[in-house]
Amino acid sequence: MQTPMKRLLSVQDISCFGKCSLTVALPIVSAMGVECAVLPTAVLSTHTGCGFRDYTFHDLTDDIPAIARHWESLGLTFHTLQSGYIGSAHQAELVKALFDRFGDGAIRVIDPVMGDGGQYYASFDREFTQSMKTLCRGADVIVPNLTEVSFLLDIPYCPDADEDALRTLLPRLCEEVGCKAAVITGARPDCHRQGAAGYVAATGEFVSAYNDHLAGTYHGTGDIFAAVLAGSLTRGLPLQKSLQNAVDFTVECIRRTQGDDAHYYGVRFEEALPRLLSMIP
């Protein structure tokens, strides 16, 4: 008899064109040998990043409770619950209820998507931050960028946080947000490297993973990072190895996209999938 596959639920929006959110999470998690179930929070014609205007948007908030009830009637269980972009405070409440309903024994990985470059994304504000903090409470791992760290801790944005600063911020995230482990993405220990730094509250362990810093802005790389991290944790890898997988794969995707102006909307992650397979034992 074959060993049952582990199952991960990814809760975030789906952009029909543009490589981000569910359009990267589903193929990446599947390639890692993990069954990927999805719950779209919204459907967009394209993502909202640079290069797209007049995109369509359909909110799926009202569908979440019915989907959860149907899954419960089927007796579905998940090894991992992962969330990305959530569009409103009300939607965050519904996702928290969903995670509480299916969270018994599951790994919870939450990307508290709120902003970048020191600014909130459109329609988000301090009130939404409180809803996101509630969702993050009790999570096994949260993966904010430095902008989202500033919102969660209500401190000034510090884009140049060094390793000493990260070692101060990470325990504060676990203590004040109430998560079991925190990972800060986009960490820059020096001008040559970029990656992620993490902290596990129960053990006091700091972990980090870095690769070459590649200049430029690439849509969807945060979603790719979160998908690889969640998939690696689902496969039973420790946080350190999971971080390194996520950093290395994200950098490989960027390398394959550099100089390709036609791919302004995302990275060529498909070509990097063979590299991903080699990272999983």
Ligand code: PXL
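Residue numbers count along the first chain shown, from 1. Only residues modelled in both forms are compared. The term rigid core refers to the maximal set of C-alpha atoms that superpose within 1.5 Å between the two forms. This structure is a prediction, so every number in the text was calculated from the model and none was measured. First, how it differs from the form predicted in complex with the named molecule.
- Taking the core as reference, just one block of three or more adjacent residues between the two forms has all its Cα positions offset by 2 Å or more: 51-54.
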The other form holds:
Amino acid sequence: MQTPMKRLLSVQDISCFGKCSLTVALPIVSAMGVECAVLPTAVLSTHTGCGFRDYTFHDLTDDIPAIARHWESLGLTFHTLQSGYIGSAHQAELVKALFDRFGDGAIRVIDPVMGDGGQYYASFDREFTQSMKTLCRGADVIVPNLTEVSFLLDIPYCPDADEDALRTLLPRLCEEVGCKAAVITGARPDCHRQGAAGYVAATGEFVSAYNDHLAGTYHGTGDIFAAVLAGSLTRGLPLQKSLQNAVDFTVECIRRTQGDDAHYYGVRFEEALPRLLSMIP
Ligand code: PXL
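Got the form predicted alone; could you also share the form predicted in complex with the named molecule?
Below: every chain and molecule of the assembly, starting with the one above.
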């Protein structure tokens, strides 16, 4: 008798070209030995960053209720529910309803994708932030970057938050958003290290994981981080080890991409995939 496999549902867009959201979540989660079901929120010709203009955007919001009904008729269950890029406030509401429907006993990992570098991504604004906040309520873990932290808490963007500042922001996130744990990604507590800092509301425990600081900004790394974190948690690893996996894998992807100007749109994560095998039990 084979051991049952864990199943994760990843809810985010397919950017057909550009290596982010579902095109990184699927290979990463699968490589971690976790079944990856997907609910695409939209199909885009490329992602919306890195100077891409005139990209196509096909919204799939209207498909969500029928997909959910079909899954319900099949009696499908998920060990983990993960969400990333959500296209609109209405879609965020439907994803919230879907997570409530399939959420019994599932780990909810939500990346409130809204922006980077202190700016909203195209088509997001303060109103959308409120819907994202509602989706995040009750999540087991949310994984905002410092830009998204500033939007969620309605405070100025502070890219240079040191360890003390992170320890102030994290409990505020849990309290104001209403999530069980918060992880701030892209944290640079000093000029040598980059990684993630987390906080678990129920225990008051702070956790963090860092690796070498590598210069530059790389598109899709937040999605890669979230996929490895969700995969690790699904495989039953504790938050601390899951964070370390996510940080180490993301930094490895960046290291392999540095100096490759042809990869202006995403990182060379494919070559790092074998490393995931040593990160899980
Ligand atoms: O990597 C986050 C992301 C996901 N999906 C789409 C995006 C972005 C960031 O720009 O545009 C479509």
